[in-house]
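Listed next as structure tokens is one chain, alone, in the form predicted on its own.
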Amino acid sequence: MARDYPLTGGEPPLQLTRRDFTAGLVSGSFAAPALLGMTRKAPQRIEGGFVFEDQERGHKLRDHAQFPAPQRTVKVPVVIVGGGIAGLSAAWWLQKRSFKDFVLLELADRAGGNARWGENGVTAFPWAAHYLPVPGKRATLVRELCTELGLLKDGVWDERWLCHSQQERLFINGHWQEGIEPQSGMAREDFDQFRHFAERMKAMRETGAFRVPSEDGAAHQTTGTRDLDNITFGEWMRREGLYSPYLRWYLDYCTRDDYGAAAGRVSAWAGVHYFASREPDEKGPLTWPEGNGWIARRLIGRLSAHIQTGSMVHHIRPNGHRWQVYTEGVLYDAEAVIFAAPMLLASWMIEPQPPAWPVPYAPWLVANLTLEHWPKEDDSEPAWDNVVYDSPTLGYVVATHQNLGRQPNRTVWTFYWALAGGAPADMRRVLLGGDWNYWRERILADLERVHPDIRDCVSRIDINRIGHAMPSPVPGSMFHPERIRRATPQGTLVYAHSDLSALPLFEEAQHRGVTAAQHVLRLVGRG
């Protein structure tokens, strides 16, 4: 949720307001009342479950199960495995080149992987994936879908869509602060590290080997560069001497949401990409009440001639110069594969079998609240992304915030929690472990911390469990080999999906969706 904005290292506050005072005096105080042995009435029932519970066909894939044969051959030249923003990509340009022969088969019943969506009787609300980073004027793809989109127009962005103020918040040593990076209760030390931090970012910058999409820096890594993927951020951290705690769990935060993983995990080479890739002028970002969910619904729009859904693919075998493409109900008989799923599934599907893939993927949670109305605020207005400080959770996002006008009484909160501490297998297991209750229980006790009357505005919660949502860039990941060999489009089996290059970004997706799709039209004579 936290954009990957450059830090600025701002400056210490010169006084003390009267709101810093009084947060001060009642630091604490929002306790859940159940711990200070206070009594209170009965909330209301909270109803929901669990949604998009996939997992069973997943292991089926795993474990090679057998699956009925087709019944029929359809025969097309280009078979696109995969829903996600990559797979649409790759349609997208495909339609764009005026190239009609192909389907895209898409494992659930809606196209959309990460940028997946839900309504209900408030708004539209996201799954996953809720923001676009504003494209700076090197992002051609990203400036040219969001133009097709209207989105942009001459040069200028539709201010409906730029997120309104206020954006973010952070609660900190008792009361809301604007903005998710610290400042409340910091020294002067402190505020020197958050700007000898944002001097390195912009040196590393100015290298030019850190960019979006991370393939645009390839031309300008160097030796020094490359070694940060040897060792985590966390070290990197400690060799730069950074150890003022509010930087250390902000750098932390950050990586566990765009990682899903803890900064003592994650590569240095992917922590400083996440502050140094993105011009520090940079506005934004994009969002809507569905999230990304907006982008997905319209290409899917333009493209559902060419969607088939709720198509399983579990075997992709050669056939001479050809593929076989097994799905449960037809056999698709292709010229080209473009291969969009997440990379783990490559080894369970395809013949011959390609090697482990080398990144591992982290366990998240996202869970939609219908709230009847609005917790009590004492001292702070709510923002679209609303994050509290020192939480194993990622907080959550308002999907009512882009409404013009009032907000209304009812809405939907977001809230996101990347499953990172520990070893991502045996956060599965505790992600997959725990029922419906027991993660009920687990969110509104993270969320009484900041709303202590939460229980009696929620009437509605309703989970989603992914167990591999996101690739989690460890040390060695962003130069391994074979993340690099299959990056490389060859042959007319081409891979595509934001996995490759270890970064889950909708402009990493996108631009390996549309590489595919170029390197399959020049092999089908389009090109």
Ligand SMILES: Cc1cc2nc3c(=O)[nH]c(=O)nc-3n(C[C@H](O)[C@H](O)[C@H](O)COP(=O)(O)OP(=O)(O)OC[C@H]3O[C@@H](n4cnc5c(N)ncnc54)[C@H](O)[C@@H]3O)c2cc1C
Contents of the next structure:
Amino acid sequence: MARDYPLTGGEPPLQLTRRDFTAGLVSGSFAAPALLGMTRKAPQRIEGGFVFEDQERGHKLRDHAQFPAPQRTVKVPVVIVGGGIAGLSAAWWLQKRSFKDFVLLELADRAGGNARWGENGVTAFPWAAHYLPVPGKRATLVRELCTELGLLKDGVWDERWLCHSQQERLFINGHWQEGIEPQSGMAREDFDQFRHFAERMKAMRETGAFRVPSEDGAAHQTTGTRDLDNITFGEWMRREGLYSPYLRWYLDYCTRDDYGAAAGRVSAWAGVHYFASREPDEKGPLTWPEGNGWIARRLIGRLSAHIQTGSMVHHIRPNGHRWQVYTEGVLYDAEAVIFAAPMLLASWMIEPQPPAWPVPYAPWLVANLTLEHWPKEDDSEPAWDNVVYDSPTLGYVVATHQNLGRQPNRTVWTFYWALAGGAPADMRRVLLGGDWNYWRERILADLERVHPDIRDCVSRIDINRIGHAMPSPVPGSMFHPERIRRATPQGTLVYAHSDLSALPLFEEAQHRGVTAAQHVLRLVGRG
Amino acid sequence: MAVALFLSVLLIAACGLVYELIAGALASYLLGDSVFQFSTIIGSYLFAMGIGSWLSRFLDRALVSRFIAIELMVGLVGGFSSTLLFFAFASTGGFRFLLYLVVILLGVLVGLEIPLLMRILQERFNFKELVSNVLTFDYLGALGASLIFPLFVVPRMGLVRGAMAFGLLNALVALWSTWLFRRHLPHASPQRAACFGVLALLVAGFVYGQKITDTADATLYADEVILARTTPYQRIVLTKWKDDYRLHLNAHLQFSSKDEYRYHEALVHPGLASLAGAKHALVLGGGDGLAVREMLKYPSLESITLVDLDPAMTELFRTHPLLTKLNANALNSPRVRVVNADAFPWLEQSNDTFDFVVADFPDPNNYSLGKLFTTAFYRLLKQHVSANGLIVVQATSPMFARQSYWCIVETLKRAGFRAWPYHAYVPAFGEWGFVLAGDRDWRPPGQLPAGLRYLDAKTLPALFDFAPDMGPVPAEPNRLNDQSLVRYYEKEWREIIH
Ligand SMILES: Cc1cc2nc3c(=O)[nH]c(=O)nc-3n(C[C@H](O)[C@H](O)[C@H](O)COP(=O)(O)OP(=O)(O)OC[C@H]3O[C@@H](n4cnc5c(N)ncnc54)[C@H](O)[C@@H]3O)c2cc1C
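Compare with the form predicted on its own: the form predicted in complex with this ligand:
Next comes the full complex, this chain leading.
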């Protein structure tokens, strides 16, 4: 792919910039020039660090490290492992059916998983998932939840949480344009190619094979659609004769944004799914200052009696017809287990060990930048999502965008970067190899291209490095027998996680959670 | 005798300073950036005075007649300096060049005056006394001029006639010198004749100064800026042209004092006069207090809450004498409560209901302002309007931004209101649009408050008729997630400008 930036070896080494050098002079022993008023105003000091660093705990699980023996045993009919959207949705469904005998075990201090959020004196902000596409008429489960949360009333979406204008803008050819699909600088041929692509997607949508949740399209798969999973999206574009650099950039941006991987790496089936699966009946998406944390927060509120945070499950062993679920303090003895933690953990934790999980994970970096004031802009207003053409990053989302009033002086930007420039394992090494200073410089250098005065605005950069952030649906993922096996509920240990769909989406997480809950209710005679 | 001599020192010093101030003020008016203009003009002027003082060494003979000649030249150049510069600004590209040329020429001439005068006087006084007295009167003159200039010259005479007046003073000093120094002037008649000639010219200039100012004003200057303030939210500029005051926010005209009564009567009365029992009213935006002034004409109104973002704006219209005169001191009325807040979040947290609401926001030329014209905003507003209440929205021009106007009407309808669109002609803006909205039926008021200048009960219903070129056009409602209005507005105004 033309858009790819060099692999590991190509990562520029961390260099002392001239700015750092002068800054050193000013603050260090050579303060004289500053005293004489000769240097420019010192740039804003930027604080921050890494947050949620739990790679170590993950490695302990992987390496089957010794954990202290639990001090007590709790007998409970149903245990849910993991409190992301899938685990919370399973719990939501159990509760809706008035089933109360379950606990949800969450490793972190707070449930939410990839819908986790943070808050500072300025605003709440997301730590990963930040929006929910407006669910179409067919997405009944998501609509049911939205109705409960007051987002949907009598079939009408509440404007309050639909993303406000201006939704998106793209920095291209030296200026901002409205919308992320490139317009500026495109030749007629490029427009023709966009049109051709749109027509192809319309035809794909009509097959019914691409649905959200993806399971709904299963019955409509044909050899034609199945074959898409044998090639990459990049290869599919070549076969379709789609060569416009603008279109290719756009499609690659979309796969990096949704799957954390370049178009040249993801399955064509998944690439098509992104464009052919949705039929929104409203201009969206739905979004909140804290992103999908807004939903997680409300689910947690309803389910708090069942949620045990700070409870890392390290082993799940069969014991007759029951399951023993081990945490560091407590052993849970359960009739049924809903495994709603990431799929790669299953082979490390569950006995007997299931076959290896076939879908690779993409590494991501998410940074929240606190700004004391906005960068200067002459001819454009900040949008919700702000993207730079030809940048390896995905741009930034403004956490205060949904404010009803004017934008406040201080704000938070959530900066997204799927490290999609090479093989995931290599990119993970890059991600974990750089220290905070390194990533701060990379982030600022990326933003500086469009906001030259960004360093004067930012006071804090907190960085979340997520090594195994989301499934990257590479060719072969969608119809892999192990994926289908785990995705089909059977027995007393059922899986529930967005990974099962190989598509990192809220709707998939919810669908998997609810499906697992329905299965478990049948097991315990309540279904 | 001695006093008379030193008095002329005082006068010429005052004249010298006034020319400098005139050049500075004029450059600031015309070019802006007053700090830069004053600094460079004072600098070049003082430097030129230095040149003049240095040149004085080359004058050895006939000092008195040279002094008189110099005085006359200062009078002429200084007296006509502002006239010359105004016309230069209007008609040539070389304004800056001419500005500094005049400043330097005047500086050189003024720089010659004092050294020459001291040498003329040196035989009459001892040196110590002479230096002391001359410099004392020189500085006294400067003080006088610096006070008289802003307090009297600029407000009363203006820059053109002010300069002429001080030119006259120079010429009079010259004339007087022909008597004072007659010992040194055996043949004074030609000098006196020259003095009278210059005086005649300057008197003519002074008399016709008003005419000159008018032509100069008309050809060049944008109206005089009498107040300019940059707040965290906007730039507030008040200009004056003759007796017309105009308020600009971020360079957009808000009102002209000549015809704002049309706008504000049309904004308030069709709605409020039709509500017999209205007790509580709300004004959103409109920190100028002009809508409030109209509302205070209803004794039955118990409270008016004004919500405006910018404290600087409401403060100005509560305290500035010109502006409180304009709004009849409305913002200081005990019935009025001023809240400085952002309207949308303020409304969201408020529990109050109102019988009449005026939404008088700036035109929706960006997404941030566009939010205040959305279905979401109007729905929220609806929760704060009493059952029989009405709201009125300033809705841009149905003539110049026709689709934008009908988009606002459509948006109100989508928010669940019944809407009655109407318009009024306001010369400063052209044809302007409003929308009255409410839940129940609305009938034009049978009676209006006394003393209105534009509206009466007979002609009011006609405002609700739209000529075919302003009539309804289809438009998408403006919503938070799809601000059609900002797109329409931008497109329509762009078409007008190009
Ligand atoms: C950077 C990023 C941005 C995204 N943006 C969007 C978006 O905008 N919209 C969207 O729809 N989707 C987005 N996603 C996808 C997102 O992952 C899903 O929407 C959804 O939140 C996944 O929920 P889940 O429950 O399947 O998985 P997870 O969120 O991974 O939940 C798993 C949970 O299990 C817990 N857990 C793990 N191990 C253990 C253990 N041993 N014991 C106990 N608990 C354990 C974890 O702490 C976590 O809470 C994004 C993902 C990432 C990484």
